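A single chain comes next, written as structure tokens; it is the form predicted on its own.
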Amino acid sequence: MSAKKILISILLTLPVFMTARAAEKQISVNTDDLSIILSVDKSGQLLFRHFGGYISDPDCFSGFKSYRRSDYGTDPLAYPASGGRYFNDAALSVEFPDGDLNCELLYKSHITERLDDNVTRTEIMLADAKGLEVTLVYTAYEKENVITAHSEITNTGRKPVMLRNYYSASLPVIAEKYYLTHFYGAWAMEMQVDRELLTHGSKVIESKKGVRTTHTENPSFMLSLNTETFDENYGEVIAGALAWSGNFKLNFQIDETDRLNILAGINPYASEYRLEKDRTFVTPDMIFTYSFAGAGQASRNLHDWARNYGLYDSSVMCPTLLNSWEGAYFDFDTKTITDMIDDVKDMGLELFVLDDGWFGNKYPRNNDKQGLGDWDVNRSKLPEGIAYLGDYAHEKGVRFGIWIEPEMVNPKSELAERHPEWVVKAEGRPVTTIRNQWLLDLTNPEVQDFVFGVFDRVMQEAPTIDYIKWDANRHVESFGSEYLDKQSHFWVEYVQGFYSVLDRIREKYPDVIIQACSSGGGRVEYGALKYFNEVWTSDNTEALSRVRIQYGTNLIYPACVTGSHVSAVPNHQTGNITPLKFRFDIACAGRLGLELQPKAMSAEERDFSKKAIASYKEYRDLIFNGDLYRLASPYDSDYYALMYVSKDKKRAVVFAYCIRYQGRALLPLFRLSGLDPALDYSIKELNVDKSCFWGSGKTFNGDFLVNHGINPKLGKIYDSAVFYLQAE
């Protein structure tokens, strides 16, 4: 760190207050390598000057002139409000009590405070003369080169103010070209990658589903600057992700000056919000990073930030597991489960998870048509109870987990009969079902108590539970709440109610591992990950499909949260038949689990599984805590390859897959760019009798592996390899 940066770091250990008395001032938000520079102009507007490489002296922007014509609106505002001279999409749009739709925010003061030796927070207060204050909060994570931003909107007037837009952040960007990478999908094909060159006008990425909002889109992106290509290792890339579990909207608008403005936050769709006197509305965090070394470094920045700040207790290494779902579905009894626990022990796995079907008596949960909401143990299936199963697992040295879906209810259930007023529905309209179920209204405190009570009761009934799989198998349709007076508050207050329940759960059960499952990847976002240890990446367990699902997911979210399972063939989702080794090699690139009936495996398959599970446990610390380097993209190549490297670069694991037939003449070459060229590395292919690489068992110079690479013989679809590297 330079002497200038050290001096700035020392000065920031004390709070610094500034007011609007000076004619012009500069405000900087800095990480080790990045800066955001904001300027207060002579009229009191807060202008956005810079996001990118570190700038040691923000006063260089004093007297800055953009030469923008006055009839083309204002210079880029840090948090543009609708009205005045601003005519593009606004971060904030309000209606004042007198009907005025204009809002003109002017600088009042700011404070910069060092929270610890790595984190600095800057709060900038803006105000409109009619009784509204907006505090922009920027939190800089220096080593991770990540900056988060959100807004806090306070009604200081005497009457309610109506909020129409209330985004978390506005980010103006200037470049010659903007190449956007974003995500789309559906059930069983989440986190597919789209790339496109942005043109003038607006590009919108949004969800209006309320729950399971990340199945079809994801509130995240990468933006490659001054190029029309996506590159792992070269070029400038901005990456962003919104930490919000409800409706979201990302808006990318290029104006007539070729400047791009990015708005990110809660979707204003049907969400007009009445802000009462003296109340403050706090928007969710938008997370940004900036890379000068391509998309790979942007991912590594986000992953480091997530492990250190964005996930719930990332120090916990989620165990290898067997989930009962595809192995038993609803058809099981106590012996079925204890036999599967025995198999977990025998195969070297660490956790057994009992999935759907264990509850309901008046309406037994023997299919998905009834019983959801009635969280009493099914006495016909499991007369000994859940505690017996947990104790049995623990006696075997195996952890025990269980599935719940507490936000949902079947129409055919005791809960629906007792509390029809708890169901999300629009008065006078049909209540639609998805997967034969309704959604409970988490805006209602009574429902929040019930949902918390489901979790609490299950834990009290079986204190040996170590893991909860929390599912949510439908989104919101025909929304409405019997509890709320203001129906447009529903979308926001549902999510706030969800978070309130999770806050209570985490206060009482801080050590339970909880997975966010939402028909698979419906809650893959950083708002949920503040409470959950991992996500169920997709209900699609087919290995070839998982290539693109996991590739897209790990562009933004770290592998340590990526639940990835080996399942039976023909695959239950796609019908595809893939080799067991290929299935394991895909699953081992995330948090390894199994989703099958071990009794149906051959002795040869079980032996290989034991070997693969044992080797995974030897290197999984690299999956959970290492740096990810993508070596070949499934979108640009007939191969997919990636590697995880320890922080000290002394250990690594490489995964390589052939995903399309190559013929006899074509073979891959993978440069292992994450290694240290100055070290020597031994390399060994795992879980094979005969290696596909001539160099397995040898030692190579790091510069050879980085600058030339390895050429494993992967010529046929489903050929795959896992290599372990150790510095010598």
Ligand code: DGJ
Second form
Amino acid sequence: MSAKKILISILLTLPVFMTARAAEKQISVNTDDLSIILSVDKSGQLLFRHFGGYISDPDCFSGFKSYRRSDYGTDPLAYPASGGRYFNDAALSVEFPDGDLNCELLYKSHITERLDDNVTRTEIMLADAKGLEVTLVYTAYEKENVITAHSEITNTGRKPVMLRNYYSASLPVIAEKYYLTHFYGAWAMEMQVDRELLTHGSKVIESKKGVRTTHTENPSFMLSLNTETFDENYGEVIAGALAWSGNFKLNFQIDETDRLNILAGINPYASEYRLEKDRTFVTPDMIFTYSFAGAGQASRNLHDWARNYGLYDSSVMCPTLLNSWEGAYFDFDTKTITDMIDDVKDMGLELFVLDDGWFGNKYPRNNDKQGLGDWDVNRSKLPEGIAYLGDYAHEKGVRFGIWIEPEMVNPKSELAERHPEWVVKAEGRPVTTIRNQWLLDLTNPEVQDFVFGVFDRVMQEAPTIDYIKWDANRHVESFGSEYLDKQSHFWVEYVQGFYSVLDRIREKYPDVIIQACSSGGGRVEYGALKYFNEVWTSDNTEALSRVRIQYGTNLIYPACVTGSHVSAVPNHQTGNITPLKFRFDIACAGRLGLELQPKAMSAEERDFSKKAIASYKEYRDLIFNGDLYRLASPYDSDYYALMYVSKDKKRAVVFAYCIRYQGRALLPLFRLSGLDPALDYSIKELNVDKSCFWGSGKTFNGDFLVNHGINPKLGKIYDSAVFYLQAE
Ligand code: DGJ
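Following the display of the form predicted on its own, present the structure of the form predicted in complex with the named molecule.
Zooming out: every chain and molecule, the one shown earlier first.
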């Protein structure tokens, strides 16, 4: 840190209040390498001047002139509101009680407070004279180079104000070109990468599905500046992710001045919000970072921030596990489960998870058509109960987990018979089922109590439960709530209800590991990850499909949260057959699990699995806490390769896969990243008798590995290798 930065840091330990009106002033939000600079102009507007590299003296912007003609609107505003002279999509759009649709936010005051030696929070108060206050909250995480932003909107008038747009943040960017990377997909093919050069007009990334909201698009992006390519190691990249578990919208609009205006937040779709007098609406955090060393550094900034601030207790390493789903589906009894627990123990795994099918008596949950909502253990399948299974596991030194889907109900269930009024439905319209189920209305506090109660009861019944898989297998259609007066509050209040249940759960059960599953990766976003330890990345367990799914997911979300399981072949989703080693090598790049019937494995397969599980446990701290470097992208290459490096650069693990056969002439060369060129590293291929790399077992200079690289013989599709590196 420079002397000037240290002085600024010391000054920031004191809260600073500024309340001058109508005098030009500069406000800066800084991390180690980044600055956001905002200026209050003479009329009191809060202008957005800069997001990018660190600027030590924000007063350089005093007297700044953009030379923009006034008929092209205002200079970029920090939080643009509709009306006045603002013509792009607005962060805030309101209707005042007198019917006025214009909003003019003027600066009132700001305060900057140092929360600890790494985090600074800046709150800037703006107000419209007709009775609205908006506080912009920027939190800067210095060493992670991440800044989060959200707004807090307060009705200070006498009557309700209608909020139409209420985005978390607005980010104006100026560059010659904007190359956007974003994510699309569907069930079993989440987080596929789309890349495109933005042109004038708007590009929207959004969800209108409420629950299961990240299957089709994800509230995150990477933006490469001044280029038409995506590069791991070079160039300027802005990355962003929204922490919200409901409808989202990210709007990228290039205007006539070639400026890109990014809006991010709750989707305004059908969500007009009536803000009562004296009430405050708090929008979710939008997380931004800026890298000068390509997409790789942007990912690592987000991952560091997530581990340090964004995830629910990242100090817990989610255990290796066997999940019963693909191995047993609904067809099991106590013996099937205790045998699986024995197999967990024998194979060196650490946790067993009993998936769907364990509950329901009047309507036994023997398929997905009935029983959902009736959370009593099925007495004919499991007469000894859940606690017995938990005890059985614990006696063997195995941890125990169970599946629930508490937000949902089958029409054929005792719960649906008792509480039809709890179901999400629009008055006078058919209630559609998805996977034979309805959605419970979490806007209703009674339903919130019920959902909390499902979790609580399961935990009370079997206090040995260490892990809960929380599933949600449908999205919202034909929305409506019997509980709500104003139907357009549904989308927001559902998520608020969800969070309030999770707050109660975390208060009472801080140590239970909880996985967010939503038909696979339907809840992969930083709002859920404040409560959940990990996500079920996808229902697609097939290793080749997983390459793209895991590559995309880990661009934004760290590997410690991505559950990744080895399953049987032919794969149940795709029918594809891949070697067991390839399946393990893919699954070991995230949180490793198995999802198959161990009894169906040959002795040879079991033997290999045991070795792979044992070696994973030796290096998994690198997957959970190391820096991720992508060496080859499945979108640009016939290989996928990545590595995780310990923070002290003394240890690393490299994964490399051949994902397409490309003739016998071509073989890969992977230049390793993130190592210290001045150190010597031993390199050893794991889980093989004969290595595919001539250098396995040797020691190399770091500069050789970084500047030349390794050339494992991975010539055929599904050839794969895992290398462990240790500094000597
Ligand atoms: C969908 C999940 O994604 C699966 O892993 C499994 O838990 C099933 N639901 C159970 O119904």
